[in-house]
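This document starts with one chain, in the form predicted alone, laid out as structure tokens.
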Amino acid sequence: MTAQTLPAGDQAVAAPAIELANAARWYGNVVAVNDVSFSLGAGVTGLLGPNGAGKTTLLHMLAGFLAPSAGTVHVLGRSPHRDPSVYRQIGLVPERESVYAFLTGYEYVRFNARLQGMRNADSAARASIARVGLEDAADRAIGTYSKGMRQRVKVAGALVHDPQVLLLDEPFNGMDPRQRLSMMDLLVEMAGAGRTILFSSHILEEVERIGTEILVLVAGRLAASGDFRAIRALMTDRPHTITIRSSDDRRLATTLMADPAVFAVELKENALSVQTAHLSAFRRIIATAGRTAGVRLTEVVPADESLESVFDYLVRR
């Protein structure tokens, strides 16, 4: 299943930036990633899964650190493993600390620019540091940085060569709310400029704030991919809960209970909680039910259509 859908006019010419086909990686008898297939184009995609699901292994295969034990992994049409030409198009922010404490932020980012063969390494480093809002601390030793600042300087190092593909493993760890929002805005901006961004996070609110496209790994397998709202709509074995407010909730509840699309109605303080297994049918009948009951509908909102609901379902089923 393709997690990003290209505009109709571009489908014939734009190849996926990231493409896995039956990719697997194992360590001895331990299978970390098992038969995973997906493709991604430009945009932001959240990589989700419980601890030990294989998220970091997947990112390391995409970054070229690990070769797949089976299947294929392609970035920009080529295998990234041991291919420096692909590395120049990839930016990686690892979860683990990967910076020398004695280097200043500027020195660290400039070092990354020089590794990428950039002729203007000095100016590129300053520009990248400014992008993540670390100008005031650029000439301080990284050992004096807070956790959030160290995360931001790692992002600056990953962005310095303006990569086409950005891979981030728990990039918001340690950042305060303002820093998180600023970093999220930066990722959205880059995606809008045509970059492909895949980031892992254990905080669902972060993923939901940036976009709707997700990949969910469970025990090394891809449990779902695509728009989480579309995935929720396909979960037909789990009832949908709708919160309704009206001018007369009690009268509306009586009318709704007579409809076969509704199998549970709970009268709460200032609202109705309605459960249905047929969301599309319920959307068609709710306005009619309001007219039949002679009440005015003031609010009809899904109560469990969030990313958290989808993730919980996929992980626990």
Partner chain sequence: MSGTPMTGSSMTGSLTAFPEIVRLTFRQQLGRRRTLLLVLLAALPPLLALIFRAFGEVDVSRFTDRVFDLVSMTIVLPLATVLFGTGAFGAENDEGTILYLLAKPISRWVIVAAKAFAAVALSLVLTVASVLVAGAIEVVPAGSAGVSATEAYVGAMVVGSLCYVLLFLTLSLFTRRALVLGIGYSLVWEGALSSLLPGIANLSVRQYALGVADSFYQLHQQAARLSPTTALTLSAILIVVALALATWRLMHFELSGSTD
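Numbering follows the first chain given and starts at 1. In this text, all values refer to a predicted model and were calculated from it rather than measured experimentally. Just so we're on the same page, rigid core means the largest C-alpha set that superposes within 1.5 Å between forms. What changes on going to the form predicted together with the partner chain:
The two forms, fitted on the rigid core, differ between the two forms by 2 Å or more at the CA of residue 257. Once both forms are fitted on their core, a CA shift of 2 Å or more is seen for residue 292 between the two forms. Relative to the superposed core, residue 245 undergoes a C-alpha shift of no less than 2 Å between the two forms.
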The other form holds:
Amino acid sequence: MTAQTLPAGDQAVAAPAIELANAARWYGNVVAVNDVSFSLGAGVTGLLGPNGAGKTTLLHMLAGFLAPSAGTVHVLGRSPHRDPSVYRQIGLVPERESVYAFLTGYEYVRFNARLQGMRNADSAARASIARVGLEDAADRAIGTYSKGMRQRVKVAGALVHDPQVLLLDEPFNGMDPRQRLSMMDLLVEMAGAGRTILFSSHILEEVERIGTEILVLVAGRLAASGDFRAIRALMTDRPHTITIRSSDDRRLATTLMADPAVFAVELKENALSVQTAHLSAFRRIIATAGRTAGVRLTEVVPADESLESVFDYLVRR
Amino acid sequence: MSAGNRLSASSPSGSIFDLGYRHYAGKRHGRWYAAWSLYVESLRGVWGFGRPMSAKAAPFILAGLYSFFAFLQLAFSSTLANEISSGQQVQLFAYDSYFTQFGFLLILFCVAQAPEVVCRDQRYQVLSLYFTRAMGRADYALARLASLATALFLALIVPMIALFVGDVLMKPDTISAIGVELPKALPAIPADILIAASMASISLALSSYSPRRAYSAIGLIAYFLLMEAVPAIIYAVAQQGGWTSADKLVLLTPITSLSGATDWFFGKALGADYPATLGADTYVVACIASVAVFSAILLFRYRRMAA
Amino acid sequence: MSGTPMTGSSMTGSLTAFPEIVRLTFRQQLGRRRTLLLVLLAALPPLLALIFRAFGEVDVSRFTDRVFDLVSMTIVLPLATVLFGTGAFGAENDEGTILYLLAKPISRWVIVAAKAFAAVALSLVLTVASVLVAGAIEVVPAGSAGVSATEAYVGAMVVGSLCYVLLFLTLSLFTRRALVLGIGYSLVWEGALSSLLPGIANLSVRQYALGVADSFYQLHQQAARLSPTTALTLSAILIVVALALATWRLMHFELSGSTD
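Form predicted alone already given; the form predicted together with the partner chain follows:
Full complex below, order starting with the chain above.
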């Protein structure tokens, strides 16, 4: 049950759950997804990109609602387009907020279970509602739900049949931070049970918390894929920012300024912010600098190791 | 995040930067200009201008169908002129009966376009954006009403012009023909103004009661069809049953009343299917009253509407 | 571990899905204001029947012409069916909830059949009840002619509901302006144009309904232009073609990538 990383190492037992080969999709003259290839196994993967990058188009291709204009899209080894039986193994949470407003949360989830042909629809629906933590609101009409509750009931409906592949389009929209955290826990837990989960987002901290695996889509093209820290390390031409706390920041700053590997030093409240080109070189420098200046270092943290900066970089390149 | 904190040691201070945006210092137009702008925009919207081709299809097809027969007559005017001069009896479309014959196509025009004019603003809850501007609620409602009425008037007057041109061309002496035809055609203008105002006020007043275009359209067509059929049916039965004042029911019909009013403008006798007890002028009064009533309903609706 | 896809090709879901979708559609179609509007519409023929009674009008053929033919057949039936027919998928399409139906392992024809079943059922209940009550009030007491007139129009409502609903439902899957098109079809094509061009009878649901009604009850109707067999055959063709087209449309359903 090893969480497969991408690109898929092929000694794994099963074929990758999701596989795109040179997939492209265009609408008239507008290219929404351009020559994208990747494969995903079990685990949580974040699909990132600014608005209009083609995330929704990609998810719709995976969900079988769009045929690729070129290339191939396979989910669980099959082409999802025009093959309804594939939905037995796919759970889809679309981006649009609307859910049947006149149904109660429970009725909606049960409806999904029945449409999946489940015999134990009642208990499955109760269980699914419980997984997203909506028990208290289960018997209220969805029309009375808040945005976050609607998102959760959509997720409950999508995972009621325990799909092998779960596709979520902006699932955290409208959720409050606590709901976000518990939804993330749920996704990680499902991934732990061998499910393949792909969710899209344009908010980067969401992705950071859950999985380390990301796919970055920029203007329809796959700009990066893999572990986001690894991706960050590959981008050597962009300076790293490091936050340092020490017993005497001012003194340390003057020492660091003298070193050619340091681009800039900025004195902040109780901390130093240092910019450098090479992380490994800096590790040596900081150790010596601390000793020569006679300053005790209390904290050395790479400040910009956030997806935001990775993303910024990829978009601007 | 880091840049702003560079001077954190100094005392707290703040400043507003001049980024070079220009302020508007010129004259501001008031509510009339705002209402006029909405009217123009809305009129373009009824015909689908400034919107995709698909939005132009319905209004142009329906208005086109309404004018179709007038243009057909215009196209064949030379043939018709020959037949007339050779002494044949030719039945021509006339100014005073054109609406009576083809008016139902304009019902469809209203059913298709009136919900477009007022439903979207309610559905997407943007009315508050209008009402916080220079324009008031009544201005909004009246500008919308005027735009639909103008659109209808255009649809009504175009076939009249086609008929007029055709009729003039059929005559050998064009100049004197204009002199003969113009007085016959001119009553079409007040008649069409009344028709446009009446149909527009009914359509918008009813449409404004639902934010969903589908329900508005159904409600509208139901009103037009039933209000045509039911009073006539009841009148027919009641006449046999001896209820003499049942003839007033016919005044409730939207299209039949407008046809009657048109006859008054053209100075034509009412047809046999009208109750003999009511004069053509009664229909003019009834139609003007209906414009007033439905405009009032529309204004009332917008005064009460939560925005 | 559990990476193997369960490639179940048989769609057992379809059996349980049909009643679920039917029930969902009933609840969608019976919103409060909609229901009120429709009940008012359907109540009109019975109300007119009461008025006829009140004025002591007992002539069967006059009532048939004025109420059954003019109100029930050309107003109540087309309006009820256009509302139910275009509404079956209309709201799902507008709101985007159609995805919840389509992302299920159900044959597409089951979805169409369930939606159509619900819409036809609602339309049948409404229009048949309307004709039956109106007939019972006014013409049935007048004897056998009244009974057969009522029966004839009940038959017309059955055929008309089936054909119109399927026609409008399929239309709504192809265009967003199905409602206006449907109203135009009944008002212009079947109404005004069919009197100018007799051939239109072959493509007119109203004529199918009248033709079938005529066949069953031998009622004198100068309105019916099609022979009973032709009417039945054409109705059957229309129903099958509409179902096939709607299913085809759902099978080839594609989303646009833009998010509104």
